[in-house]
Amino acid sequence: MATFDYIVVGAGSAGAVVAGRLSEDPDVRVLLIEAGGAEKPTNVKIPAAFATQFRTNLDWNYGTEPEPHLNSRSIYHPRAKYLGGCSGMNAMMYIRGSRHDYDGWAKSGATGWSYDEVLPLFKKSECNSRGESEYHGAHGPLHVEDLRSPNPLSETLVEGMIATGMPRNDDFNGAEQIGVGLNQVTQKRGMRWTTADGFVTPARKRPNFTVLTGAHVHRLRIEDGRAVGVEATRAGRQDFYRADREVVVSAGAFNTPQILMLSGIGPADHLTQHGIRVVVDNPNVGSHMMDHPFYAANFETTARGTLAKAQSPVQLAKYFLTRRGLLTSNVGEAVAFFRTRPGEAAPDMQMFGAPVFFWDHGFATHDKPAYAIALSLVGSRSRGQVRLRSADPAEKPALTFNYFSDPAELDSMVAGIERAREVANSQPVRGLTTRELHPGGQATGRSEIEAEIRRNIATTYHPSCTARIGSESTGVVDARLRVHGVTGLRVADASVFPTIPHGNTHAPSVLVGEKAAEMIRAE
């Protein structure tokens, strides 16, 4: 048995931040436990290679149960399994979401989470290459930069989006989210920059900080209503690690509720069904799961220099010698936020312009140059759940998102696809476009587009809200991220979002890590 003041379970976008920040206090002992490894393969560091990690030993490789509104299809969900978590597997877009997200959280009971209250923490994390400003920080551990070698085709796609009536916006994290531009990315001089790079690696020299990789946490140990540590298996051996002060679970929207339920915190009838002793009966654990549905429209093009040539000898040499060229791309270089629903406070649709064919999570290929205009429904409304298959910690949980259970979501996605076609047919783009591949010429009417969506919709990889902030009757944690019914236990990752933000979830997860560390140290 080893004893620490704080134990953080999971070294992803939030957990790495919590542990690194807590270890800044030399008077406390911090343990960071990660189920994956510490290795950093080349395809993690090369920005354009992120999809090559999918379905490898770097991926938890999840899939949903048959989705009831998607022809009973199972949707693949990659989740990174190493230090840095999905900050090492995502498309590196640094987007915080809408001001309305955070103000909405605060109004719903998440005291202290309004936009004006969290903006200083966003700035604290950030080292933005544009320098310090009203909305950005320049001295934090998380590097945020403009694209190092933006693709000319991406610039053309930006002009095409503007031609459909959207305004130019060079900062989606500034005064206004709506508009079109090239996104900023979590990179440093052309290489991916993860939360492990920013918050864990510099902290490992501290004598009070211990990082344990390859350790799969089975459950929390709870004694007399208090979390006193974690049980984990490493190299075939099961050990117990004691926390004198607190345990912070940061295992992500799938694994965090799984660990809580395996520890007896969750829906009583469900736990009893699997022979787990109930510690806290809370049906909200694993419930309210949200995500952003994703569809990629693809078009053949006469444009040269697409990412199809990214792995050519010339581009490989350019990247390794200068950290420039096609391999520095985050793929979805151009971004637009717009509304498909009148009267919405925040934009409900995010559009990505990618100078490459993208289909089936990057596994599919096309024999001619192409570009993608992808849609992410950031105004999603559907709710799903995470449930145990058994009491075996090694067995993956059962996931159901219920995508498109709300008819308004289908309306929005149809409108998004129609807007993508407008971009492809706009004056700046149509001269480079030779053929529509997806949805394709067969999808001409509303019913055909809807059928195509149900056949091929995927995920933007943003699972959230499964241990959300709320009261004891509506949530899993309070506004200070303390788990209801258990002392000495908090959750800090995307699972605590009361509702999913209108944008990518990496930056909001880093925020949760900063906020958790700040609150813990204040107490």
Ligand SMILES: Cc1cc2nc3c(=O)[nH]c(=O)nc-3n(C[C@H](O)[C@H](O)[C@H](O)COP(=O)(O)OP(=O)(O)OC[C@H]3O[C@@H](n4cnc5c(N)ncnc54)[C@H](O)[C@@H]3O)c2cc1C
Given for the second form:
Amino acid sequence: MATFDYIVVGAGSAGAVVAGRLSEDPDVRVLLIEAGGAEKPTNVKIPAAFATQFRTNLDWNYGTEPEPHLNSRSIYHPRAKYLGGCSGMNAMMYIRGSRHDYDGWAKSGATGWSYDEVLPLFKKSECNSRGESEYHGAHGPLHVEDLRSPNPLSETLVEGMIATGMPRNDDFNGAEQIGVGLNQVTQKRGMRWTTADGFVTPARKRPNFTVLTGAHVHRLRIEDGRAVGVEATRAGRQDFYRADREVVVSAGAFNTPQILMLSGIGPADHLTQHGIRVVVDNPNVGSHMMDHPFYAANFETTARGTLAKAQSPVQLAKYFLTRRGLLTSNVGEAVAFFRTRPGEAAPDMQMFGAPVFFWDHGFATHDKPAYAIALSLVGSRSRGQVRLRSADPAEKPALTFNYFSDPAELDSMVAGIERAREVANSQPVRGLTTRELHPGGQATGRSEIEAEIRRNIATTYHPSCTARIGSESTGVVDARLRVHGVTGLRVADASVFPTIPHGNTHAPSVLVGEKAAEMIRAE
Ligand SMILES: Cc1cc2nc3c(=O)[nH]c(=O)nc-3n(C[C@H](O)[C@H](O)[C@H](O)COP(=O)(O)OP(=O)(O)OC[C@H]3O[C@@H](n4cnc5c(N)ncnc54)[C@H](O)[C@@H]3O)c2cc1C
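To complete the pair, please output the form predicted together with this ligand; the form predicted on its own was given just before.
Now the full complex is given, and it begins with the chain already shown.
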């Protein structure tokens, strides 16, 4: 049996940060346990290749239960399984969300999480190529930079979005989130930069830091109301790892509640049904799950240089020799934030302009050059849940999001798709657009667009809030991320968001990791 002070479960956007930061104190022994491997394959390194990881051995490969408002479809949810977690699979957009998200969290009881309180932590992580400023850090381990080779078509899409009445915005993480621009990405000199690169690799030379890969944590061991360690299988062997101080669960929004429930922390009737001894009866575990629904409108184009040619020998040579060219693209290069519902504090819609056809998570192809204008409903409201299928840790949990259970979401998505069409028909873009592929010319009226949404909506891959910050009756963890009812146990990942931020969720997950480490070290 190996003994540590802290054990962090899961080396993703948040867990890698928690473990790396805790190991900065030479007096504590830190173990980081990750179910996946340590390698960084080429399709993790090359930005434009992220979708080629889907449904491979790099992917946990989840799917939802039949979604009740989406024609009972199962929605595919990729999740990365290796050091760095989804920071190695995501589209690299560095977006923190709205100031109102964090102020809203603080107002709802998450003391210490207001925008003014979290901004210094965002800056602490960040090494922004634009340098230090009121909103940005330049000395942290997380590299953030402007796209090295922005696609001319993306620039045109930015012009098109502006032509529909939105202001230009060169920094979505600055004073104002609303507007249009090219996004900054988590890359270093054109190569993807993960939290493993930033927080784990440099820490590995510390003698007090141990990283265990290929180790699947099955459950926590809880003795007399205290988490004392974790049980994990590695290469077919089951082992126990003891934590003298704390266990931090950072296994992501699906696996974190699964591990808690397998350990007896969750809704009592559900646990009993699966023969699991109840340690803490808390119906909030796995509940309140949120995400951002996604739809990509696609248009055929006469523009040259779309990403369809990204894998040509010329582009491969350009990437490997100069780290420039089409392969440095994060695909969704152009971004807009706007409101479809007047009166919302934060913009409820994020639009992406991609210089390539994008459909069915990138699995579908099109034989002519095309571009996508995608919509991510960042003002989503629907709530779902993660539940166990059985007490077997190897069995995937059952996921339901209840996408579009709130009719207001449908109104926003319809408005978003109409806006995408406006962009395609705007003066700067019109001349490059030859045909609408999705939703397609037949989808003329509101009812056809609604039907198209139910048929084809997917996800922006942002599952969150399944172990949210709240009181003992409303949440799973307190504002210091301590699990209610058990000592020596915290959660730190996208599960703890009280509500999903109005934007992408990697930067907020890194923030959770920073804040968890800061609070633990302060105690
Ligand atoms: C395809 C895709 C595109 C995205 N695009 C963007 C984007 O452009 N910008 C953005 O901001 N966000 C994006 N996101 C979302 C963002 O990456 C995630 O919200 C964020 O990475 C979540 O971080 P996390 O720490 O909660 O979980 P993860 O990063 O998923 O980390 C969880 C880790 O725990 C490990 N683990 C799980 N279970 C166990 C277990 N039982 N034992 C041991 N280890 C375990 C996993 O293997 C993983 O490494 C995207 C996500 C995906 C999948």
